[in-house]
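Taking the form predicted on its own, here's one chain by itself in structure tokens.
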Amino acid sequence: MSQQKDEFLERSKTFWNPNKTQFWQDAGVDLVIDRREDYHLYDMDGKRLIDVHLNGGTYNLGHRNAELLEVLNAGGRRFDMGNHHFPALARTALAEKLAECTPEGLQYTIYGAGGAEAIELAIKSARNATQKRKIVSIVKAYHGHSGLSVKAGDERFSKTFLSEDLLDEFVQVPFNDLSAMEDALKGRDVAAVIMETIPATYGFPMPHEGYLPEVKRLCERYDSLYIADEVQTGLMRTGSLWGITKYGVTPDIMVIGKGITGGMYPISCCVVNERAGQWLKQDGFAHMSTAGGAELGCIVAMKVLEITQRPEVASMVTYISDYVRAGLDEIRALYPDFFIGIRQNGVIMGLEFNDPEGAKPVMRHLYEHGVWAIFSTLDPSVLQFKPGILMTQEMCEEMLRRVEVAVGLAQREVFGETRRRVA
């Protein structure tokens, strides 16, 4: 490490937050992001990554993408944020955009600056259209860490603030367990049900076939609605636009998040039906957001959408998470005793070690050969491994031969010298 990257950590630690910083230091990764562009980072030491993290698919488009550039420079000429208060042209585009290509019926956009501000108003918008309070999600879930927000995921971010209080307004249950699921909506006193379509920092457990749907299934049997989290899953990461509709569902609330910037603008998306959309038409001032659908980030957005949809990018998404996979696959055969499983649904995948903590030195290691990955907070046996949707098969294959090297040095890392590569 350089002196001067030194100098700046400490300065980090001092005036920004001490523990985080502290963290990835001990964690073996002193990365201090500098220059960005495709899908690589550059350290400010000059040591370049391949970005499989994304910020949790905020870069599907890749860092600085060319056409997102463009638009958001053009735009800027002519508008900045906007009032959010009035009417916006490119406001109201966005809304349009995300009514013809989001699942049937749901019709309102309702604006954030982030993936938390919208999950919140989803869960304000579903209990306005109940009239109850209570909200079911998964056990491990991760929906943000505003208060509504970091309530619906795991106690490990919520309890810092003391948010214990809400425990009866929140309920968990197991991933995949749809007994559980039953037995906390049969009261009939839940106004969604919020899920992940795979949860990303559990690590991405696959839905169990016919889960999710048997899910719908029951809010519709108990007049619960379904909030659809697709900040993760949503964007063509699965190969369709939206990871929910891959899985037969129609949700009642849909949000929308991180890549939806582009990674250049914040905005997020809560698009909702008519039934939680209903106090649109009874006050439209119950919520306000100074920077929810600034103007220049639906600019962009709708870039990123006409992006997304173009139809050779649904085949590149295919390909890549193919090729990725076979050489997945041939990396694993090599460790089997270490590298146990992949799961993957498009270019989402969750790579499986047999330690509790095996992501931890398989990040590192790659950190080390210039790919950046990162552990499952809630599962750090899983590494999160997330492809950008535009990756050259040139850069996939760099990828893999980074990644092989790190997941052997990883072995004999946590198992030692006795177990090595199979021939």
The other form holds:
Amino acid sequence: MSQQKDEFLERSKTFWNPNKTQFWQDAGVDLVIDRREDYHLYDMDGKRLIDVHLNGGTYNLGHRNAELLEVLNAGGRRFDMGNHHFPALARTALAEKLAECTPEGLQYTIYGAGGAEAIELAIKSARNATQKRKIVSIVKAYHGHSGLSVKAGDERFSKTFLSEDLLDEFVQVPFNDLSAMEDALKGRDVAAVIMETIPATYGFPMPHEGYLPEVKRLCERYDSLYIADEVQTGLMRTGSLWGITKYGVTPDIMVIGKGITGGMYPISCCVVNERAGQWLKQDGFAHMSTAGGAELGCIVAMKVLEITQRPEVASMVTYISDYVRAGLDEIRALYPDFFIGIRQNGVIMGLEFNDPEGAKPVMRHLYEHGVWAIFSTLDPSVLQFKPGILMTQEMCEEMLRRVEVAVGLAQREVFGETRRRVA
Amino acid sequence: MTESASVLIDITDSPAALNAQVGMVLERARWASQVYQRYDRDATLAITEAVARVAHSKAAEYAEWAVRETGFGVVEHKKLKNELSSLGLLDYYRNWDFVNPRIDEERKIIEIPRPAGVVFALAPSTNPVATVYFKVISALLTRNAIVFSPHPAALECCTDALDTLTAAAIEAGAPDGIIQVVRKPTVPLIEAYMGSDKTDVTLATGGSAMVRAAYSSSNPAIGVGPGNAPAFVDATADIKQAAQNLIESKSFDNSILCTNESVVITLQSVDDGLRRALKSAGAHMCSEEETDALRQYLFHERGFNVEAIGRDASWIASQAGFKISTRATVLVAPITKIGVDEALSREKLCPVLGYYVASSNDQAIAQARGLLRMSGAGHSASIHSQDAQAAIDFASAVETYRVVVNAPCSQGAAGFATNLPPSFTIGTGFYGRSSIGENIGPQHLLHWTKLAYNNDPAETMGDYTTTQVHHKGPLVKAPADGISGYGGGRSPQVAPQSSPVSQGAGSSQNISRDEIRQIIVEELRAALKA
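Alright, leaving the form predicted on its own aside, put up the form predicted together with the partner chain.
Once more the chain from above appears, this time first in line as the rest of the complex follows.
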């Protein structure tokens, strides 16, 4: 490590976040991201990493995507954030485009600045529409860190701040468990079920066949709304524009964040149907957000939607998911005792390792070998593996070459020298 | 709300947007080419055959469409060219193996074919669909992906043809994106494609400006220059046959092929007989006044009158202000000079043939060289002669890479009335500022990796007769959902070795190769007889 980086890390601990800064040093990931380009990150000491973390799909189209940078620069010559009290050109234009490309019935877009704010909006809208308070989510769910959103997630993030739900307004049921879901809903006192289409921070366990449509059916039966958290599953990451569409569910509310602005100028979107958006007709000033739907962000988001829906993109996502899967299967065949499973839908992948914390050494060895992927916070046996949707063949091959080496080293570290690679 | 109003900030014409869009198309092509290279020879041939069959079956439809859209050429000749560029082309190259290694025991060298990868192709408006067929089939035979930019004047017929061929290729199991079309070609877009480091080779057929741009792009390019073929009819020629060949060639698709004869050069002793024979074969011999009128009509200060390209003889005569017999298909214009001082000695993509009488064989050769100095260097020439020495003298003097003997030059140099490789992309080599001097074909879209053994006689070469290059075939579709690997999960799925490529549905597999060959031969004969 350079002296420069050493000094920087000290300043990071002094002025930013001592624990988090130290955590990564202890975890063997001494990364300080400096330059970034396409799917590459460059550490301040020059080390190059292929990014398959992408901040949960934020950099779905690559870092500093050239077209997004161009539209942001051009947009900056005309727009700024805008005034959130008034009808606004860019906010309305994006809302119109979202109404066109989101599932049937979703009509209005309510804007936030980040994902958690859009979750707040979804929960508030559902409560207003149903005049009920209860929210049902999944055990190990993750929806953000603000007042309501943090309560809908795992207590790991609310307890620290004494912000856990004490009024039993937030109920959590196990994922893929329909009878638990029905039990939670049948009192007819639930405003909404909120679901990540594939729970990310839990390591992408895949919904069982028919699970999500059945949850939606239960929502209809017991008069609650269905909120699809598409923050990590939207924007072609499953090969469909929205993951929820691929599962055949038409939600009442959809939450979009991260990748919608490609990491260039953040906004988030809560798209609601007529019922969930009632308050917009009754009292449009009931929620305000100065930075919500910043118009420069809207300009970028429109370009993201345009790029994402090009025919070349659908084709590339299919190639990437098939090719990377084939490569990972080959690697799995070499280390079958350690690398025990692959969860996948499109380029959303969770790699399962045969150790409760198995993804951590894999992450570290990947880092050493120039690939950045992160373990799942709520299930560290699983490595989140999230290639971008514009990855080239060359880069995928380069990445797999490095993954094979790193998984081998991680297996040796976890199991010792006794179990070697097959073949 | 208008499109531009709803976009608010339009960056589509910015270099960043242009390069990004081009890059996306080329990277998709790269994926397709990399997967296609996993296919074995049977799968490759099955895909190419499915495409060639569909192309052949639509030859007439696209011939008619191309003439309607561009105004160039003759429907029945374009139909023939489309047929020859589809099943005809496949038939010619079917026995060439572009997939498996070739072994040279004697030299102890093994060669493994390595496709270019991503081919960027341009098609001219004069031979639009035939060029599309030709380049697509050449790319598919050699396991390349191709991105096609049609000429704007022939955009609709080419785009439709490319969509048709793409559907057939995919149906037969080709990787997605193996053929892509530039649907709104513009000069900056084409330049971005040619200059992108994601393009492996540009296959340029078209105007000189485009070909030069391809060569200036910094990428490998195969481009061809213009023609201006001299046809020498010497004293030993079979006059009647020579005249028939000249008329067949000049009337073929109204002389739109760059291999057509520009000026026939003959000798005084042959002059009278050749004039008579040309007339009876269907030529209109122009008077001095008519020749002058043609010169005025065909050549403007800025060059050849494009309005006349691919038009028939009567139309051109009437535009020039004179009438000809309805059965005349070629206008023969006697000239007394060749060179910058005679416009009619320039390239003419229409059925107008210059006619020059030389005083000797040497003078004829000098005039032929002079003609090629105008344009057409490295391209084509023809000779009608029974004297082998005369033919070799002529051929070794003129600066072209093909000299057609006793055959129509349009068809002959393009490989349809000779045994040259069939091609509408004629390599004009170093004389013509091009990289290749042969008729371009699939063989130019790959290179070979050579395993070369120690030449010490003590070193024996391994046995390569039983080795094989592994062809994994198409990618296996990744599972989409509901799959969890908990507790050991499923056993890993590894791609099978064989390639499950479907036999192109609807293709009539029961037609034998001999039958196909027979159909082609008959088509060719019929056309040449016309």
